[in-house]
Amino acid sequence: MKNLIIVKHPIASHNLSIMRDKNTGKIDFINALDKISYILAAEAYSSIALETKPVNTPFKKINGVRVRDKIVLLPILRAGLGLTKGFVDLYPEVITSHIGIYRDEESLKPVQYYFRFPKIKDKKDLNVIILDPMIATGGSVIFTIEYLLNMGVKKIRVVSLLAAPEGINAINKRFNKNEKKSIEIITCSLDEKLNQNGYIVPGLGDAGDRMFGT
């Protein structure tokens, strides 16, 4: 799939399958996921932009480098919370906004109750960061994206635990038609399909459930 970046790294597999267990108790559920955003998180800060920066080491002058891009998290409420420690524990600079949504359960479509973002002028530099959980059929990240978008952000990348072939491809057939300006995902599983519930099929049930016991 288009713009797909499936993260096969063994220590986020083993406990991706821990949060998988149905059996697995909030707490555990909560442990796993904190060590799975470290790895998301190196994945998707290694293609962040750079600059140039002198450094005096103990022995003589180098050229090191800093972070370029002004990156801004933007978790989807309430369970993009979760995928925010290894992002800002990796880069504290991170600015971390909000957008709330919720899917109606009866047409699953997107309904936004809140947003709050940095007040940023000069978009040029500007790295936005979604992150979700779960991407099942795409409506709220989609809804994300446009929103960003029409904010005049050009650099967009959307992080995810899995994510269904549904979801994919509903956020491929809307914004990645054109390579310039495509929208790149990474994720640790593509699992099989949505249920007739819009649920991810195996899945993980409901992450915001399980992450605060609700």
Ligand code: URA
The other form holds:
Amino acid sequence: MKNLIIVKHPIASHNLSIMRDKNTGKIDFINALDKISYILAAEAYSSIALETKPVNTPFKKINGVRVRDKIVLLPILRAGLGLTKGFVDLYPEVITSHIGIYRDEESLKPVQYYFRFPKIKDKKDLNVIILDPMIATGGSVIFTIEYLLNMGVKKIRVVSLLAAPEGINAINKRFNKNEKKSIEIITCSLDEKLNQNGYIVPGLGDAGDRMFGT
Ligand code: PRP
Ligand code: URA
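Swap state to the form predicted together with the named molecule from the form predicted alone:
Once more the chain from above appears, this time first in line as the rest of the complex follows.
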């Protein structure tokens, strides 16, 4: 799967193990996720387009660069908020928008309750990064991608912490038949499977609940 990037950075793997441990409390859970968010951000930002910008060093004028793309983060509430820190710290110019979605506990289907996005007419250089630590059935991410495509957004990337094969397959089946136009998914681990309740195994449990102490 060319469009699936699994980030195996040792510091990310170290912190992911802390998050998976059922005995890890809320504070350590959030701290570990914060650290991983920098590593995921570095990966997600690595293909952002640049443009030249003249720079006067103390000695001469050179062709420097600056980010050309307009980057919008779209964390899926609630748990997606936990991935924003590294993205905002590394590139404070980024715009953070929000989509609120929860999974219906019975049907596991996504239910949307909020959407806030900047008005951007020219979408040519618009680059939207969807943030959600968990891709389980893939329903929440698929709903969000559909929403963005309907708005005319062309450059979409998904960043997660853990993904189940069922979710990745569902996303690829829906959007990624054409490899050239496929939507990139960046994650730290492709886990084994979903259990009968739609939770990722081995996973880390309910990300939102562990992050917010609910
Ligand atoms: C969790 C998680 C994802 C979604 C993944 O959200 O944060 O958004 O489930 O599942 P899916 O791939 O099957 O759609 P949840 O519904 O628990 O809401 P929360 O973030 O508000 O806790
Ligand atoms: N949402 C979570 O928070 N965890 C899972 O394992 C699946 C969906």
